[in-house]
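Just the one chain here, laid out as structure tokens, in the form predicted alone.
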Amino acid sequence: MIQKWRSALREVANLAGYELQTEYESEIVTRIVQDILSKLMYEHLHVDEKLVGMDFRLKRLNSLISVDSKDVRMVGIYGIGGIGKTTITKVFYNQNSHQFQSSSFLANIREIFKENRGLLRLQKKLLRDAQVLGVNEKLTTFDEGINMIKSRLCHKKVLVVLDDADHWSQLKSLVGKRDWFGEGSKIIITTRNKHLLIEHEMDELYEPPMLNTNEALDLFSEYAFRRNHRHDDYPSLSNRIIYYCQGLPFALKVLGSSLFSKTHGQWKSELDKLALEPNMDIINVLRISYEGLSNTQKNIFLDIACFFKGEYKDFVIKILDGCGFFAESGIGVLNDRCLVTILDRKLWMHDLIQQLGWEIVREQGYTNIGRRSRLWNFVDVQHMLIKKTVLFMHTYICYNFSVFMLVYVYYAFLILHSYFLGNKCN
């Protein structure tokens, strides 16, 4: 027992304390109280316990933010919906917010911004989280909020997170410039739009990578089997899910949860259905990025999803420019929003993003194929040609006349040629 006491006293003696030096005793007491309060009262955000691959991603984020540095740093995290931007940021916030005088996590900015005076509400929350806005103190205009943030936070070391930002005015009104905040402050912004971060001149940008195969299997198993190891009875079916999700964490969680406690036959049936009918929970999360596009950009996205995935960028631009789509600019926007990637001069997209594009076109005519603006499946094309549906011709003539007719007929010819050639060979 005595030895334990000695060890405990030795440990206490080695703890770093506060040095008085030239400070008054009242000042050091105030500093100690503030330090203790910041550790006891900081907001702890809920994070799913089933985290996979977090250590590597968190280490990367820590290196970009440099919590111990004295400079004010702004770091942006971007990527498609469901990649884990918010989760990574929450974990960082929980682990580090006690190192700041004040901290504020502004969640769901995109949705709050749509509400009446939503931006003003966000400014109030930031000021209250920073403990610089009184309970009865009023804030009536955006400009007043900006001036208050600048004047009251410029001497405080704060951690501020803007989660799911999607408009430049949100950044300008909440974290406009670095000199709004005190020495050592850190600002983190998550978004689906990379260009938003570039425009705000962030110090660092980070795109979390997709989960690798082992990480994906572990995460899927957590939800499908309620354990962090794989199930020996479902190896091939599990691998099909992993291939389908392509490392997207949200998709793995959704499908894993939906398959929990299901039979082997139900698993197979669900997987077969996914090839034709996507899970709408996943599609709706991905659709948010699509909805933020202009009409022209939406058309470019759908054309790439239906016809041009894996094609050379320059080839696609020539065709789409002929339709008046300003493709160079449009493809740049799709790339910034992580809907399209450019690799070796070719256009690529995540398989689930492509399935989003297919589903959007199907919605134009679930029961009447002739109402769809695009056809990419040879069975559908064959059906339309055999039926000689007038609406089929009307859709394409109305949808940018001659150039698109050439593109669709060209692809229809290739598909049908391949189909009939295959039958002939057999």
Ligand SMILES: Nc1ncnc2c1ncn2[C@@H]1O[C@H](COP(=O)(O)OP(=O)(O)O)[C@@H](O)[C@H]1O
Given for the second form:
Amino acid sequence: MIQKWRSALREVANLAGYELQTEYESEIVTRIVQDILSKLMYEHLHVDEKLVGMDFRLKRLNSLISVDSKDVRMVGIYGIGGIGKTTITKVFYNQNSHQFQSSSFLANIREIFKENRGLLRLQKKLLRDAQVLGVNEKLTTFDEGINMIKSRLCHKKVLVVLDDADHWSQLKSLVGKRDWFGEGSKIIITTRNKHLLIEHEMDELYEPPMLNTNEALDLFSEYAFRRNHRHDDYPSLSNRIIYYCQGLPFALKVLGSSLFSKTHGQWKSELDKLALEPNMDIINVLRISYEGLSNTQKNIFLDIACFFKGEYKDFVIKILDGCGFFAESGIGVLNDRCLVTILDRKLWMHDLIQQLGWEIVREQGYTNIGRRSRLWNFVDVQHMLIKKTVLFMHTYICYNFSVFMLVYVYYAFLILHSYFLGNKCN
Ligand SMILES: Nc1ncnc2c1ncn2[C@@H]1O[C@H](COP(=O)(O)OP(=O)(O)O)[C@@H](O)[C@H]1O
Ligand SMILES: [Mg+2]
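Take the protein just shown as the form predicted alone and give its structure as the form predicted in complex with the ligand.
Below: every chain and molecule of the assembly, starting with the one above.
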């Protein structure tokens, strides 16, 4: 017992305390209280309870971030929408934020940035979370915000997360340089655009992998069958869904929830429908990456989705350059946004991303196929060919018929004319 007391007292004596130098006692007490509060009441972010494959992903992220290291480290997480960037980051944040003097999770940057003075609001939140902005203190310009972040956080060990960034100015005005932050600080940025991270010279990059088949089946079953893990009743149907989602957690969750408590027949009809019409909740999450592209890049994306998936990149570039698309650079951008991947010099895309491309083209003319910029399936092409041929024949026949009628009337006129003329002469 005495031994225990001794070692406990020794440990306490070795703890580095607060030094009271020129500060007033009241000030240091406030500082101590704030410090303890930040340790006890750190923000706990909500994450789904049903997570799969998280340990493996977190392990990788932990090794890249290395919380115990003394350097200020910036780590970027990128990937398509719904792959789990925000979720992994939240779990990491919940597990590690107590190891920092302060922490700030700036969620939905892309959305807030679009709002009036959105960036200023984000700067304020960062300063408030770090407890370095007084309640009555005002922030009127970005530059003022940058100066405050630099001068007030440079001695603090902070954990800052920028979630779903999509513009360089967000990074420049919130986490511009490493020396803005104190020793051991860690900055995490999640985005759909890898190029943003390269431009900002991150120390490490991480693309979370898709769920493997077992993880996907676990996640899907959690939502489709809830407590009763009955996927044995629907094995082939479950497998079709797993194949359709190709390991995208968001898609598995959406489809699993939508099939919960449905009958075997309903499952089958939903699945048949999916082959023709994609689930719009999923498509709309993926569409965000498409919307940030220029017109030429959009055209390249649609051409790859409709015609060139699995083709050699060089071959596709030659064809697309013929259309004036600057394909080499365009495909680079699509790759940065995880819309296209290059494997063995061939172009690939996730099946759901391809469905997004098809859906965008379909939207150009849902009922009128002729309005669509691209036709890729046999039935549509056949339909159009028949329609055009019929139209052509119709025009041809009408045209010829009218010419025939004119000639006929002309000859009739001539005959009658000569007849009357002949009669007159006689
Ligand atoms: N490993 C996982 N296990 C279970 N659900 C997950 C997993 N990763 C993501 N999800 C779920 O998928 C959805 C999308 O994840 P999110 O992290 O928002 O994707 P992103 O930020 O890449 O767009 C969320 O509802 C989340 O709960
Ligand atoms: Mg996200």
